[in-house]
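As a starting point, one isolated chain is supplied in structure tokens, in the form predicted alone.
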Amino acid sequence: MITHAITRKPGPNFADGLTTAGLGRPDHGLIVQQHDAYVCALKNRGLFVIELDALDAYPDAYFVEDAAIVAPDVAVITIPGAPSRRGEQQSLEEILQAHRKIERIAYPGTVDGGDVLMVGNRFFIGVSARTNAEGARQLGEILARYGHTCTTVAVKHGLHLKSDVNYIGNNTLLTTFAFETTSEFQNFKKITLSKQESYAANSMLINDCLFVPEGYPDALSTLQRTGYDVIELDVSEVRKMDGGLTCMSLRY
């Protein structure tokens, strides 16, 4: 059961962050509205939400998921793969140490939380442009000490593993075609999205509720048949910065 979430407000300079999306410059006023709606949706599902202030020196810092991994008994403070983001994790550690034992990734290992998919007691760690093999090895060893099993997955498409694959309960993955036949996921049922609606793969399971990005009608229709409550949220400005629903919170 997820009971808590940590979020961070997007700063006025958030549009100066890293992006490869090519969807135009995002609007600060609009992302603030969208972020507020996101936080409100988490609260409406009964979560206690810790809302952190923007970090002016780190325009990407509202993507809090990348700076830490939270497991049932431990929080792992990462070293983000992008050098410009190293430093975001410090204020998160101060919050998480009140809730979990703290472990840390050591350089030259790098890990972005967006590459880490938790399915019960098992973790899938994407090796990507942001999470290197050394970081994945360290994270796997840390999580193993706390009773978890870990599997690495090569991310050859997209920024992060969870850009394309997310767990939505009942042994089912929501995925794009890029990961539909990945051997590491062969024992899961899959809902595979069309290329046109692949962005919706970054949907987020909160207990008995699925948060999905707004604007993907085929994905919405399919997910409404899963038996979960489904909530659409507009994340148009987040998408322009290579982000999605899972990126904007740490949930535990």
The other form holds:
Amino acid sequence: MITHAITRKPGPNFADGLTTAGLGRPDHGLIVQQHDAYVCALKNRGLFVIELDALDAYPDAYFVEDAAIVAPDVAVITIPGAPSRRGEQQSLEEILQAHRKIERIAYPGTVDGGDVLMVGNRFFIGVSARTNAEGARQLGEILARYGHTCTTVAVKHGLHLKSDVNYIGNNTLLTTFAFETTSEFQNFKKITLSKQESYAANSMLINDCLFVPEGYPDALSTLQRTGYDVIELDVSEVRKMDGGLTCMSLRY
Ligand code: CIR
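Please give the other form, namely the form predicted together with citrulline (CIR), since only the form predicted alone has been shown so far.
Zooming out: every chain and molecule, the one shown earlier first.
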């Protein structure tokens, strides 16, 4: 049961963050509205939300998911893969130490939390342009010490593993074509999205509710058939910065 979330407000300079999306410059007023709606939706599902202030020096810092991994009994503070994001993790560590034992990734290992998919006590760690093999190795070793099983998965498409594949309960993965036949995921049932709707693979399960990005009608109707409550949220400005629903919170 998820009871807590940590979020961070997007700062006025959030549009200076990293992006490859090519969808135009995002609007600050609009992302603030979208972020507020996101936080509000988490609270409406009963979560206690710890809302952090923007970090002026780190325009991508509202993507809090990348700077830490929160497992049931440990939080692992990462070294983000992008040099411009290294330093976001400090203020998260201060919060998380009240809730979990803290472990840390050590350089030259790098890990972005967006590459870490948790399914019960199994973790899939994407090795990507951001999470290197050494980071994945260290994270695997730490999580194994806490009784978790880890499997690495090559991310050859998209920014992070969870840009393309997310767990939605009942042994089911919501995925794009990129991971449909990945051998590491062979024992899961899969819902594979069409190319046009692949962005909706970054949907987020919060207990008995699925948060889905707005604007993907086929994904929406498929997910409504799962029996979960489904909530659509507009994240158009977040998408322009290569982010999505899971990236904007740490959930535990
Ligand atoms: C970045 O490139 O690092 C940010 N602009 C986007 C990070 C998105 N995070 C995520 O998918 N977990």
